[in-house]
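First comes one chain, alone, set out as structure tokens in the form predicted on its own.
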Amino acid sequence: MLRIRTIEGQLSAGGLKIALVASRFNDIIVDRLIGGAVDYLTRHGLERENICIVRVPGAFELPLVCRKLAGSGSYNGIVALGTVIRGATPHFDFVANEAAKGLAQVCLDTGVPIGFGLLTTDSLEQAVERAGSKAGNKGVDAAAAMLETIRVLEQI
């Protein structure tokens, strides 16, 4: 029987340099996402001095700053963190869509893994649930996805 080669990322952050790009808008939620991501990364071996947190005004600014950081060659990966909560106008759709598309494009253009930690919720309650209560912490999930992707890419 032939063996199938499987490539999987190991969840070890030792020796990496990681940037977290976090929006200040809805900071009561985003700060919880940052806390989750930092906790996850340090528990998986990342030294705190190898973490850089960059604050931006809102979710719309995430892609530009992530592109600049990715292009610097200083970071193995980036975690993008923000919260967009639906309001009574179409503003939510524009910001959420463009931020998501922009982050995906940065990933593809630069080859630097970006953990997608941008919450897009219908209410503040949903955001709270995803920032460390009932639905877990999406900052943790974004950091984990980024870390695993870094380690997978190293093997390809």
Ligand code: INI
The other form holds:
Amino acid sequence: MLRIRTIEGQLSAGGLKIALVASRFNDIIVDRLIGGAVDYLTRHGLERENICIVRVPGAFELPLVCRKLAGSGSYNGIVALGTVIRGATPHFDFVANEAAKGLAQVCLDTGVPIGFGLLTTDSLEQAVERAGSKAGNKGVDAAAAMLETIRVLEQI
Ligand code: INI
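Previous: the form predicted on its own; requested now: the form predicted in complex with this ligand:
Below: every chain and molecule of the assembly, starting with the one above.
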């Protein structure tokens, strides 16, 4: 029987340089996402001095700043963190859609993996649930996805 070649990412972060880009908007939630991402990455071997945290005003600004960081060649991966909470107007949809679309485009244009840690929720309660309580911590999930993707890409 022929062997199937399988490529899988190891979850070791030692030696990498990682940027976290985090919005100030809804920082009560976003700070928990940052904490989760930093905790995950350091427990997987990333040295604290190899983490750079960049704060941006809101989710809308995430793609532009991620693009500059990705293009700098200084980072192996980026974790984008933010929280968009639905209000009474369509503003939510514009901010959330543009942020998500922009981040995907930066990944594809630059080849630098971006962990998508942008919460889009109907309420503050749903955001709290996803920032270190009953639905986990999406900052952790985004950091884990970025790390795995970095290690997969290295092998292709
Ligand atoms: N930015 C967020 O990160 N979350 C939100 O919920 C949000 N809402 O609802 O307005 C938000 N708006 C600000 C936006 O991201 C930009 O910073 C702003 O429009 C200036 O460009």
